[in-house]
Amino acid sequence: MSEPQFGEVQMHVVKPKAPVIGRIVESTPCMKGRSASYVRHIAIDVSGTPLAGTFRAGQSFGVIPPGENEKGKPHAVRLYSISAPTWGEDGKGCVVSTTCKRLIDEYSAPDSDEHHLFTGVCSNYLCDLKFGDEVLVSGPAGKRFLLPTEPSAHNYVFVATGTGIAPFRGMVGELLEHPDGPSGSEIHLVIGVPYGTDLMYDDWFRDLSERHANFHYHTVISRPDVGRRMYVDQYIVETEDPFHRMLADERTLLYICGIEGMQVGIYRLLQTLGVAGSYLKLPEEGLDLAEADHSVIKRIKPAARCMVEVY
């Protein structure tokens, strides 16, 4: 089986220091129900700018929030994963979208009574924007976390945690809702979240799984109301059919997206299943990932059939 080919992509057509103006055309909650998290599906119209038609599913775009940082300098660009297929939300590549989670947390100093609330500069700004509001955008960025140029030559295991679901909304949509017809590839999407109400785009994925027999949607809840806690790596190890078969198949591509550190469990499960060499470039031969610390894990590079995007 030949390695996947990704073709040429456009990069940094619009640079952060010279952003263009996009306009909000959608901002809607994308959670399954009431949740302690606040996540919105946000679509931005970039028609009439150099960005129109330049994005591919799996890439990201930049947002430049207004104002200055604590040093009095303009805020730096923040990158957001694209959650639309290559043809955009509008079918013409002019409306790009993302899955944005508000960052709200409390800072507490150790050995001190000091504490205060802080919010994400860009995430809350972006989630506050309304239909018609202008936003400064740049991009595209990313050249490897993409679907291959011959999608039907491969099968897919997509693994996400939290808002890491964003690129897979675009990729799954591209595979199954392509204007030339749906892909016949075997596709498995595994999404891990703390609570069932944290599932994003849940109705849409369930509908796709009902309409396409080759698409399988797996939800993994780490803090369920009842039953056992489960994480995505545990779920894959314990679900022999289909994952052991899929990961041993040389047609399979593995995509991992979510919080930094999630790859630790995934890398270890690949070694447990005896397929680490198919997806990873280990820094030293015979490395036991069960005993490896985070500094060693960070030195592991994905091989040709593995795509990793963590934040």
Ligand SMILES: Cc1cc2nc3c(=O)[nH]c(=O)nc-3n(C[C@H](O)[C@H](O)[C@H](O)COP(=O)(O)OP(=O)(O)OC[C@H]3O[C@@H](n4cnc5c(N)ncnc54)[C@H](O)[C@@H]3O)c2cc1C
Given for the second form:
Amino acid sequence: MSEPQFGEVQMHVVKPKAPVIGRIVESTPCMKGRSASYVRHIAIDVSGTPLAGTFRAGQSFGVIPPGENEKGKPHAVRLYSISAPTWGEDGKGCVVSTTCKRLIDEYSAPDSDEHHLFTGVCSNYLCDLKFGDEVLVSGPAGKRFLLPTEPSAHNYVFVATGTGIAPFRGMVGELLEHPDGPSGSEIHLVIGVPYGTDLMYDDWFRDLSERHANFHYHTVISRPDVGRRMYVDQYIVETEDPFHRMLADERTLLYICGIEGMQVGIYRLLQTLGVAGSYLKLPEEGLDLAEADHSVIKRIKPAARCMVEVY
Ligand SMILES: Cc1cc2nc3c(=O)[nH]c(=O)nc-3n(C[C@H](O)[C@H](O)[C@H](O)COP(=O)(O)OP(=O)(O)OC[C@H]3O[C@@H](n4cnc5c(N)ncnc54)[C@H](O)[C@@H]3O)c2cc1C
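The form predicted together with this ligand, contrasted with the form predicted alone above:
The complete assembly is shown below, putting the previous chain first.
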């Protein structure tokens, strides 16, 4: 079977130093229930700008928050994964969207009693914006975390943690709600979150899985009220059917998106299942992933059938 092709993509049509003005057309909470986290689905209208029609599902766009950093320099661009299909939220590629989590933390200085609330600059700015507000945007970014040009030639395992779900909302939507008809590919989406209330777009994914027999939605909760803690890699190892069969099949493409470091567990499970060579570029002399430390594993590059985006 030939390797997947991804075709040409447009990149950096609008640079962060010369951003264009988009307008917020939607900002709604997208989690299942109350939680310690706050995540919003945010849609931005870029029609009339050079960005319109340039994005593909899986790419990211930039947001430039107003103001300056502690060095008196303008804030740097932050990237956000696109959570819409290639045709956008509006069907014309003019409304781009993302799944933005507010960064909220406690700052505490080592060896001192200093402590205060730390709020991330851009995520909170973006989540505070209201319908009609202007926002400076750039993009698109990313040339490999994409659906292949022949989507029906492949089956899909999408693995997300947290807001890593964003590009998969776009990709699953693109595969199943395509204007030319739904894809017949076997599609599995695995999402890992701490609590059941943290699940994002849950009703939408459940509805899709009820309407499409080839789409399977797997939720993995790491801090359940009752029962065992479970992580995405552990879930895939323990759920032999379908994952062992799927991962051994050369039609399968594996996509990983979410928290930096999540790829480590997945790479280890690929080796446990004896398929690491199909998804990863390993050194010729081989590498025992179970023994290698995280810094070594993080330097391993994905091969043609594996797409990784972690942040
Ligand atoms: C390709 C890509 C796609 C992405 N997609 C998404 C997405 O879809 N959704 C999403 O929500 N995010 C996404 N991100 C992350 C996003 O770009 C931002 O990094 C995130 O929103 C935080 O930005 P911020 O400006 O709010 O935080 P910042 O103000 O930039 O703060 C973050 C920094 O603060 C540090 N920090 C954290 N806690 C503390 C603390 N207590 N005290 C001191 N320092 C601290 C962190 O180490 C980090 O350096 C993506 C990133 C990349 C690279």
